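Below sits a lone chain in structure tokens, taken as the form predicted on its own.
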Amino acid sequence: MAVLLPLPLAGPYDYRVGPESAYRAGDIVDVPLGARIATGVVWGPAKGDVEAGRIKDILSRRDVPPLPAALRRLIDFVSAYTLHPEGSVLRMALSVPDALEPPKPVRGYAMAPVMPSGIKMTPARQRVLKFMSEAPPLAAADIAREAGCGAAVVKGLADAGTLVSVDMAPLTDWAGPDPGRPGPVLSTEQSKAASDLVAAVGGGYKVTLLDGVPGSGKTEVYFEAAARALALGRQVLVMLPEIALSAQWLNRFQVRFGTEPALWHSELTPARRRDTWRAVADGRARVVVGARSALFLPFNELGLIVVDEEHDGSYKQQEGVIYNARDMAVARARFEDIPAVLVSATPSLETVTNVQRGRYSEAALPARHGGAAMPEISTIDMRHSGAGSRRWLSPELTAALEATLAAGEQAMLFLNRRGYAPLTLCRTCGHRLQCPRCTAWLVEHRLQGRLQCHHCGFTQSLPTVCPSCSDTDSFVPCGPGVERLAEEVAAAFPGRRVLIATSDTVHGPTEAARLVRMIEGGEIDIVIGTQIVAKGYHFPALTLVGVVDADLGLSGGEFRAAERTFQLLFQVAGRAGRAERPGRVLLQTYMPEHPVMQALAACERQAFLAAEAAAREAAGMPPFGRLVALIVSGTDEAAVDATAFGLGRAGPRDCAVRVLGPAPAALALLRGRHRRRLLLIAPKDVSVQPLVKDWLRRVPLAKKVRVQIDVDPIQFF
């Protein structure tokens, strides 16, 4: 049999099956690998290209369900599409090695077959013995709770021999969601969209874009499709870009289905990850909500995949195996022969184009639920606003804040910069404090008293002496971050309650839930946040959103910059006026004539997308062309340059294909590694994977130089 190992290997290895053993594809097995034992997955029949005398035996099968066929097909597909080794992709599916071990038994207690004599009785002990005379073996805590006593009473009876210790199977807390619970009353538009999604469940492969403005009730609509899948006995996967921050989503799910879903994200404890992986594999976890890695969980009964905020860039994994989880979710749906729902208020141009070409269906929610209106969006021209030196709030935005607070309403200020200031420099000589390991400025985090690199995590305290000119106390912050903005707000609105919401202050579900409770409870007047506040939150009293630097995402020259900026600003604007109170959005910009600002102010999403599509098509950019980036990196800069130039000289010579570079990456030094980039541009109908494979085969790599392949890149850092 061929066995694939979760290692960076190009394919499976052949192993021998003993005469009394039987294995099938998907079985998780232990095999010898050199001097050690490794765990892998039976991938199919042996290839037969190894001498019989060199083949070793499969040692044993793990006591877990086989890896499903659709997941194995997905692993093969991801490997072939991204040009990463199959074993590296398999490692994402076997990401919890402890889950392959038998569950550890739980200690329980049962009545002894013979009651020992001379036991001193107390009322608490009598209650325990009366309860246990008719009860099955239970954990000490459960016995104590039912008998109304402390665990010490149970332990004392066990020490006396009245109760005996027994091993029990681990208890599970995977309560099944109830698809029959009544959901909220849907509007006519919501009911139509929900009917379309429900009709697709159980009908095979189909992809539907659920396109709805912020506040239109998209979540409640796709919950109806999830309920249908559950009623049919199928599992459901919902993918969210920031599952650790989705407190309101989880509350909505519990209200709708009567229990919490299984969670899958980086904040889980190792024990919880192990239990969740096994619960998915054996079917006890019926609904999983997770980040992109949840796509590789071993569902055996998957009936529906939902990708919420499908446009979000965090679905693209940039390290290890580089893949887009949204696109691979569609691939898994195809292999499972089930529907997939892509959900967004600002769908990506790729998804919109697939709808226009008939590859995807569409369900639209063009209006907010409950009669709420979309907020009024207007621009503030910062070239003529009269904002003072070292002030970041214009007089117009300040006045709007004053009026909002006076009316007893809440406001949000959006600035997509963490920390106090993005740059710190010496006022004497102009020296800028830079990360020693990256081509990036150190960001001051004044609340934590440190300078930090947001790319590698390097930190240091603010130096008192300039390393360039030796002047003392000469460093000054340049530009605003959210902490500096909060300082200005506190000075302008003394006594008002201000909350900073960033990935530095909101680390997981518990802190996200606390943030939501404080805002919903009226404990906060002004929320100052980065992009984490743009994703799906519903605060009824929040009526004003001020975007402090609307131009921030337009710099850098990337071809997706306009689309990403439009998506982010439209999403954050959608936080305003989601209930009966009307909302207002003010965009501070130095480029009010920019197409993005014009489209936002005029609420002309379709016109913006049409213009963006025309520009992309003329340039041969996705979704009308294909891109593959090669990132050459290493600690030896000369070796990196030699390899990069070798790749540049050996690039494909097809007249329809262009190769740009090599050139220094935007982050030419990252985590101590020098980086060069090459970019292959090809027409849409060209299969780029064979081209890249042949390209790399013709160029020898210098020692300790790594070449990463990024098919369909979305960032160019």
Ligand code: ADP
Contents of the next structure:
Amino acid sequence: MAVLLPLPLAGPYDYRVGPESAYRAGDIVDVPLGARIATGVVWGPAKGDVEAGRIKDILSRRDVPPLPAALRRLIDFVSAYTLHPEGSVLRMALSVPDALEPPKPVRGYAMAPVMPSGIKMTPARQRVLKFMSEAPPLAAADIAREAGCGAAVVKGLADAGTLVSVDMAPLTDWAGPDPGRPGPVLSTEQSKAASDLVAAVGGGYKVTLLDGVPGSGKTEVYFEAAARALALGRQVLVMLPEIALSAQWLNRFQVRFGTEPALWHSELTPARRRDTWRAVADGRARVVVGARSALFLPFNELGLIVVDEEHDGSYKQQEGVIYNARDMAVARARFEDIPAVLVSATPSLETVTNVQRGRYSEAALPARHGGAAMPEISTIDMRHSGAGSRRWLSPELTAALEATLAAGEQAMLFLNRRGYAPLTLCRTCGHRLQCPRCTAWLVEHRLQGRLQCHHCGFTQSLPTVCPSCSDTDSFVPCGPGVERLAEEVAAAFPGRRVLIATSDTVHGPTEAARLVRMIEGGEIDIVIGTQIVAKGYHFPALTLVGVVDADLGLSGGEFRAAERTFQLLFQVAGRAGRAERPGRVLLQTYMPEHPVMQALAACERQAFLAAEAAAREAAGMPPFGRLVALIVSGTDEAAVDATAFGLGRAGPRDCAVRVLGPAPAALALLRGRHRRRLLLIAPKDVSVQPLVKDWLRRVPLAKKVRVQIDVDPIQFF
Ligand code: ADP
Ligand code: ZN
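Starting from the form predicted on its own, produce the coordinates for the form predicted in complex with the ligand.
First the chain shown before, then all remaining chains and molecules of the complex.
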């Protein structure tokens, strides 16, 4: 039989089946690979390309449910579409090797029923015993953390007989979400949208765009479809961007279904990952909410996939296998023959076009729930506004902040720039502090007292002597980051409580939940945040949103810049005003006449999308044309150039297809690797994968040079 291994190999390898065993496609098996044993998946009948004398036996089958057929088809499809090795894609589905082992009982510690005498007491030991006198059995690491001591203290108490080792209950009991609990009473429009979605559940493949302004109740509406799938005995996958930050969403799920869903994201502990993977495979986990990698979980009874915030750029994985999880979610729905729901207040042009072409259906929620008005959006023309030097708030925005705070309401300032200042330069000679490994400025993070590269994580302290002119203490910050903005706000509004919310200050679900509680509880007057505050949150008392630099995303000239800026700012605007209090949004811009600003101020999404579509169609850009980017990289610049120029000369000889480049990438140096880009542009009806495969075969790669293939690129860094 052919067995696919989770390694960057082009395809499955043949293995022989011993006389007394039988294997089915999907079985997870151990096979010899050179001198070691590898774990792979039976992919199908043997291909017959290994000589009989050299073929080896499959050793054994793992005691886990076989990898479902639809998932295997998805893996084949992702590999063929993205041009990444099948084994690399399989690796994403077998991302938790431990989950394939027989479950081990987890050992923990509990208080001994009888205390031994003569124990030497220390303050740390006392803390442990006090904590354990009321706690259930726990792992040593958990006890140590709760009692604020080292694991050795716990171990010592166990050796002394004060704590005893016991089998612990499983991590989670995976109580099933209850679809029978009543949801909120839906409005007429919500009911209509919900019944469209519900009607599709249980039927075959169908994609529906659930389109509605922020606050229109999209989540409550797709919960109805999820409830239906659960009632039919099916599993549900909900994909969210930035799952680690979706505290409010989890709360609402709990209220609606009476229990928490299974979570899948990069911050799970290894034990929980293992547990969750198994629970999905054997059907104990009924609803999974996860980031893009959840798409490759081994669901056997999947009945519905929801992709929330479908337009979000974070669905595109940029490293390893470069794929778009939104698009591949639709592919999985097709292979499972189940419905998918794409949800957004600002759907991507791709999805809108698919609706117009009749490939996707649409369910729309035109108004906010409960009659709340969308906020009034207006621009502040920064060319004529006296913000003053080294100040970022215009008098208009400052006045609006004053009025909002005076009314006892909250405000949010949005600036998509982490740190204190995006650039630091020498006042004397103009020298700019740059990352030694990337084409990028170092960003000052004053709270940490460090300079940081946002691309590779390089950090250093602020130098006192300029490396270029040797002047001392000559470095000055240039431009605003959230920390610098917070300084200005603190000076302008003394005594007001300001909170900075960025990925530097909010790390995981617990901190995100705390932040949400602080804002909801009125402990904060002004939130200053980056894009992490742009999505999904509802704060009833937040009535003013100020966008400090609305033009930020428009520079750079990427063809999606306008669309992305519109989406981001519209989402940010959606944070303002809910329920009884109408909101107001002020956009500080140097180009108030730009179509994006005009569309936002007039709330003219349709017209904006139509203009955007026309421009794209004229230029042959997606979704009316196809793009494939090649990124050539390596540490030896000459070798990188040699390969890049080789590719440039050998581009496909198809007159409908154009190749741009090679050109230095925007990050021409990243983590010490030189980078060049080529871009293939083809009409929509051209199948680009065979062209690209053929192209790469014709060009020899220089030593240690890597070529990454990005089909349907979203970012052009
Ligand atoms: P969206 O996802 O479109 O931004 P949500 O589903 O998050 O909208 O709903 C916005 C807010 O309105 C939430 O607090 C939600 O609980 C509330 N809501 C929406 N629909 C209803 C309803 N029918 N009854 C009560 N509350 C609702
Ligand atoms: Zn760097």
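We call the rigid core the largest set of C-alpha positions that still match within 1.5 Å between the two forms. Positions refer to the first chain, counted from 1. Just so it is clear, the model here is predicted, and its values are computed rather than measured.
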Quiz item: Is Pro116 among the residues whose Cα moves by 2 Å or more between these two forms after superposition of the rigid core?
Solution: yes
Quiz item: Cα of Gly320 displaced 2 Å or more between these two forms, core superposed?
Solution: no
Quiz item: Taking the rigid core as the reference frame, is the Cα of Ser88 displaced by 2 Å or more between these two forms?
Solution: no
